[in-house]
Structure formats: C-alpha cells, structure tokens
Amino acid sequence: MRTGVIGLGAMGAYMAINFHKAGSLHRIWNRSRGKAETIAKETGIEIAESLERLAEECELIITCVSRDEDVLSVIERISASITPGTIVVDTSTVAADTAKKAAEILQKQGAHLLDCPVSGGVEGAKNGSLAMMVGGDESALDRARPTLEAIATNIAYIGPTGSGQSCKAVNQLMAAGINQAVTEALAFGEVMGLDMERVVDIVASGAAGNWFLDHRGKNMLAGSYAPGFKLALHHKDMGICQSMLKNACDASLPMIEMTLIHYQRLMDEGYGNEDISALFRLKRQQLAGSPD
C-alpha cells in the first residue's frame, strides 16, 4: 500500500525508514521541515507539498505526533482530501476518546481510522519490532497487517475504536510501576553499600529481571539518560490515564498520583528530555541525600 508518514519524531523517523526498506513508503511530512529533510534526504522519498496533498496520494497513513490536540489537528485537515476507503493508522498515544473523535471525521469522508499506539521504545522503531495495539475496524487492519509489518513484530487487535489506546494506558501504568519498582530497589541497593553491577546481573537472571532492568538498570547506575522514552511524555501519558480513570469510574490510583507527583518535580529541574530511568535521579535524592 502507498504509504505516508506524518510526524517524524524519533519513533517516526525510524518507522518511516522502515517502510521504506519495505518497498511501501510513498510521501512524508512534518511540521518542522527540517526533519522531514533529513528523511528524505537518507530515502530519496518526496516531502508532501501538504497534509491535504498527502492524503489524496496515500492509501495508508500513519500518523504518530505527541498530544491529542496534535492528532484531532492533523485528522482535520487531512480529512478534506483524503480518498474514501483509505487507512489511518494513529500510533500516538492519546485518549480513547480522542481515538473515537478522530475515526468519526474520518468516516464522514469514508476512511478508516485505527488507534495503533506501539509499545517498544525508540530500539523498538529503529528495528521494526514495535509491538502494536490496535482498536477499530478488524477488516481495515486485516488490509493494512502487511503492511504494517514492516515496523511491528506483534500487531493485536483488541476492539473497537479506542480499545487501542485503553489497552496503551495499561501498558503505560504498567511501565510507571516497573520504573518505581526498578528505580527505588537500586537506589536501595546502592544505600546498602553493594557491588551495583553484580547485583543488576544477578537479580535480572531470577523472578525480579525485565527488560527496563536489562536495558536501563547499569546506565542509570553510570547517570547516564538517554532518551528512549522521553520522561515528560510519560507523565503526559500517565495524566491521561487519570483522565481516563476518572471518566469510567470517578476513582484514582496511587501509582498514577505518585508517577505524576516525581516526574513533575524531574520536570521542573530540567529532566523532562531524558528518560524515564531518570526516576533514579529523584529515589538516589531520596535515600541517599546526595543529588545526582
């Protein structure tokens, strides 16, 4: 399938590199040209003139942007051009009913809208094994799967249109959790006075391992940050989970509140940019006293 590729952040970048490995990638686009250049640049792919001139070319587009607003945005716009029957495939993560809103403009024009959120970190895009969570029409993904095989390993249908992005907001509160668990039990570690490198390759063999552990736990023990997955857009993330929780049944959760309450304060002393396992920054703070 013709395939575009509107916003080309680190995990889009990667996901239009791929698909175009693949043979598929038709058009892309950006709201800063710069990196939509550099694109096209390493793939030889055109820059659509526009989003509406993107939509009338592309029989699948992907769009992956950062906020809900971002992607009603995008939705409107490409809506007016865009040609009955094609597939859009939303892998941001946003609110279920920001999922429903947009695939409600789309179906006026006779397209498809699924909320593709992807699991898998910025490693995951640059190797094409995302794994993806999808909600809506189960046709349209059974059209796009092979396609969309070129940048996700394991594609799930959960349900309908916004059962994508609830089953995202699990995994993200999942992932608030691994990060406090992970974080806090290092930081403890280290407090206890123990060899830190031995005791990560230790605990990662037994009940305790996961991947945040192996993939995070010794550049965390070295302070080193780099961005896998952007810490300020895990608290966006986690507030709509809150959102969400609220509407369905006026409740809130104590790992949400308190992921909130840490990534705020890392946020305001300039570690919104890094990742996540910045977190150990703030329980090191915590239990030892000493800053990072």
Ligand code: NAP
Second form
Amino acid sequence: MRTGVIGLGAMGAYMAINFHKAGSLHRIWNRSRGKAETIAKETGIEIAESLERLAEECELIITCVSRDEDVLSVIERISASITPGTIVVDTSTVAADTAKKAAEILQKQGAHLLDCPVSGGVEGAKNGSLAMMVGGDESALDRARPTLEAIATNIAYIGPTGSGQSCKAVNQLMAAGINQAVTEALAFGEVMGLDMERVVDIVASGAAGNWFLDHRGKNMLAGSYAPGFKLALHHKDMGICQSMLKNACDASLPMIEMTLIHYQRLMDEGYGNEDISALFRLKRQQLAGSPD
Ligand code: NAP
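Return the form predicted together with the named molecule of this protein as a structure block, the form predicted on its own having already been given.
Once more the chain from above appears, this time first in line as the rest of the complex follows.
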C-alpha cells in the first residue's frame, strides 16, 4: 500500500525507514522540516508539500505525534483531503476517547482509523520489531497488516476503536512500575556499596530480569539518560491512565499518583526531555542525598 508517515520523531523516523526498506514508503511529512529532510536524504522519498497533499496521495497513513491535541489537529487537516477507504494508523499514545474522536472525524469522509499504539522503544522501532495493539475495524487491519509488518513483529487485534489505546495504558502503567522498581533497586544496590555493573548482569539473568534493566540499566548507572522515551511523554501517559480510571470507576492508584509526582519534580528541574530512566536521579538523591 502507498504509505505516508506523519511525525518523524524518535519513533516515526525509524518507522519511515523500515517502510522504505519494505518498499511501501510513498510520502513523508514532519512539522519541522529538518527531520523530514534527513529522512528524505536517507531514503530518496519525497517530502509531501503539505499534510493535505500527503492525505491525497497515500492509501495508508501512519501518524506518530506527541499528544492527544496533536493527533486531533493532524487528523482534522488530513480529513479535508483524504480519499474514502484510506486507512489511518495512529501509533501515538493517546487516550481511548481521542481515538474515538479521530475515528468519527475520518468516518465522515469514508476513511478508517485504527488506534495502533506501539511498545518496544526506539530499539523496537529501529529493528522493526514493535508490539502493536490495535483497536478499530478488524477488516481494515486485515488490509493494512501486510504493510504494517515492516514495523511490527507482533500485531494484536484487541477490539473496537479505543481498545488499542486502553491496552497501551495497561502497558504504560506496568512500565511505570518497572521504572520505579528498577531505579529504586539500583539506587539501593549503590548504597550497599556493590559493584553495580556485576549486579545488573546477574540480576538481569534471573527472575527479576526485564527489558528496561537490559536496555537502560548500565546507562543510568553511568549517569546517561538520552532518550529513548522522553519522561515528559510518559508523564502524559500517566495522566491518561489517571483520567481513564477516574472516568471508569472514580478511583486512583498509588503507582499512577506517585509516578506523576516524581516525573513532575524531574520536569520542573528541566529533565522532561531525558529518558524515563532519569527517575534514577531522584532515587539516588533520596537514598544518598547526592544529586548527580
Ligand atoms: P518525539 O521524538 O518527541 O517526536 C514527536 C513527533 O511529533 C515529532 O515529529 C513532532 O514534530 C511531532 N509533533 C508534535 N506535535 C505535533 C503537532 N501538533 N503537529 C504535527 N506534528 C507534531 O516523540 P516520540 O518518542 O517519537 O513519540 C511519539 C509518540 O509515540 C508519542 O505519543 C509517544 O508517547 C509514543 N511512543 C514513544 C515511544 C518511545 O520509546 N519514544 C514508544 C512508544 C510510543 P516536530 O519535529 O516538529 O517537533
């Protein structure tokens, strides 16, 4: 399918490159032109004149932008010129209600929205090995699936529109807990005076091993927090989980509330564009009283 990618940030740029390798990339667009020029140079693919032109020229449109309002503004613009039957795959992480609003806007033009948030980090985007959680019309997914396999090795249909995003909220809440556990345990190990490189190696091979420890453990010990996944974006996701839960049963969860507070502190200190593993800064401060 002639595929267009909108949003060439940390995730979208690698997705575009993988569609190109699979032979389906047709147009790209990014709000700030520099990122689009980099991908155009690497792939030889034309930058769309505008969002509206990209929508006219592509049968499958991938969006990967930051927040709910960004998704809706992009969807409003592409809906003006989209061809009936076009499938829009939104890989951004947003609220289930935002996916439903986006689907309604596109439905008026005869186009389909699949909410398809992904997991696997920039490494997964780079390797084309993302896990994709899909909400929407299953027959639209059947049509898009062969093309989407360029970016995701595991594509799971979850249910009607919004279900993909609800599933991603589960993932993000779990990721927050893992971040809390790993950063706190590593700070604890430092206070015990252990050789932490050795600790990471052995712990990673046992029952407490996990993706986050494998991919971020040694970097954070070295005080390196390059994204990865920006802390401010995970803060956005915790806000989504908080409001979804409030709407569903007027409840709150300690993991959500605690992580929101911790991330807000780090954002206030200017660390919002660092990787979520920057939570280690706080844990170190709490235990050792020594900011790094
Ligand atoms: P990023 O590197 O910050 O890139 C964000 C992209 O969105 C940029 O291309 C940006 O354009 C574009 N954008 C933002 N607001 C826009 C608007 N109003 N109109 C048009 N474009 C807009 O973020 P990312 O890490 O790629 O994440 C993108 C989405 O994927 C987020 O929803 C995030 O939660 C989700 N996600 C991220 C990861 C990860 O590990 N990074 C993993 C899974 C899911 P400019 O270049 O002009 O700023």
